[in-house]
Amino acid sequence: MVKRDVAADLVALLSAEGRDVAAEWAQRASGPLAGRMSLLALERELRELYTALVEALRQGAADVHAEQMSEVRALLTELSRSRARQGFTPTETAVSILSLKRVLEPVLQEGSVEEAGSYFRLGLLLDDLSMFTIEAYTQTREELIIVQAEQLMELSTPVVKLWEGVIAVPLVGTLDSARTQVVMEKLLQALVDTGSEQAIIDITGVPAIDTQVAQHLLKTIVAVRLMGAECTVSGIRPQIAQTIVALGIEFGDIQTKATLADALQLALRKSGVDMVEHAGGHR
């Protein structure tokens, strides 16, 4: 909170007679955003912010965290979120706020000492407001990244129905705790939705197996069994088999196969599907 006369000086500075400060602000801010955002949309956005800022200063606030600045903070948060979703950089977002300094620069050459002092005080406030926008922008970008990561994880963990009563999860890439949880949830839900009794987890595309990955797989298999289904792990390459033995990992009575085709044949036999031998040794 600042003294009433200082706040009034800041209001006077922003309400220069004969000037449309909000329009000049938008014009100045449009430079870095040229071709990416219309001047009309930018002016509408900044005019709303300008009105809220002037009103907050009239109420005696000159601190971004002051209660009177609640509407300003809300508008800045929405501005930052919008910029983040549209792919603008943090610098472009902050410059939209800081460009108001450039609009009021003539005060330094033409104004009084008191007006110059108000300009510097307002400059400090705008610095704080720009930092607030960067914080809001960063938070939004982090949220977007988390959502995108979850979407990618969903896409990279498909559950495929191979046959009536047989489903499979072909895994590609690193298997960690978060992804294993997704695998387990999707696999168990697919068992319910399809009424399948045979599940295959294919790890052909998993580059390496360590103790943690093996434990993740074991937990998933136990969960499948608790659902009343049988689970087979396929894609056990020689290098992975050697690693599992070297690590002393016990798969117990879990059925494993070298390829997905082998695992499917096993699942079909367990499902009671007759396998017919064709010429050339193919079934």
Partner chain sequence: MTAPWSAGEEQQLLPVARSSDVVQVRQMIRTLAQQCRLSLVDQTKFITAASELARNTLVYGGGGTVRAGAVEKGVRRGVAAVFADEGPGIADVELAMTDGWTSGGGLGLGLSGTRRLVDEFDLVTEVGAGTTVTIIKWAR
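Got the form predicted on its own; any chance of the form predicted together with the partner chain too?
Partners and other molecules omitted; one chain follows.
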């Protein structure tokens, strides 16, 4: 039952007589947060955590992963999540936990040797707790990033109608297989929905065309052709053109244009629309 006693010592340390440890903890923790979180909210959060921690120790919890600590872990996860969402740094998140050490520090000077020993063990426990916090924090951030990447993928591939029978996809950024899939699906669906026979893929916003990107592009064009539509690639900048030539990629009989305007003009001509410029016309 040694463990039990250690835990009891820690409880004694945490519930120091005549002191409101939780309040002091909140006071300490609020410093590094520089007023970005109200003391009241922070105290509520930490008091809850404090109560859970004392309760877990009272039940004889030995470390962070002990079963009795599940309530503490849940609270910590919640804390990390809200901090990560509010844009606090990992340090600012972990310091909330670690500042409890500072609160109890006077024990080292005033307390007995046994109390100093308990302080040390509590320190180890708090280190583990703060580590747990950072892990939860990082996980939340990663989840956010994944969600954003997915949103970006959806956002960055709009299919726009330029004219009756002419649609365009302005590509921005990198073209990997996942994006190609999205672009292809959207483009083919838009061809059906709008009854268009001319599609323009604009690559002005694509920074580099390597063999994989080119291959994806070629596949998309073949798919468009299979649907009976014609496809033009526009927005080929000089440096991209030179790179494609040096790489040795063959665009074969695929229609390409330097600008989207040229491509639109071509598409209109092919669909039988004549553009007439009037001398001295109103602009």
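What you see is a predicted model, and the numbers here were worked out from it, not measured in a lab. Heads up, when I say rigid core I mean the largest set of C-alphas that superpose within 1.5 Å between the two forms. Residue numbers count along the first chain shown, from 1.
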Quick one: core overlaid, is residue 104 moving 2 Å or more at the Cα between the two forms? no
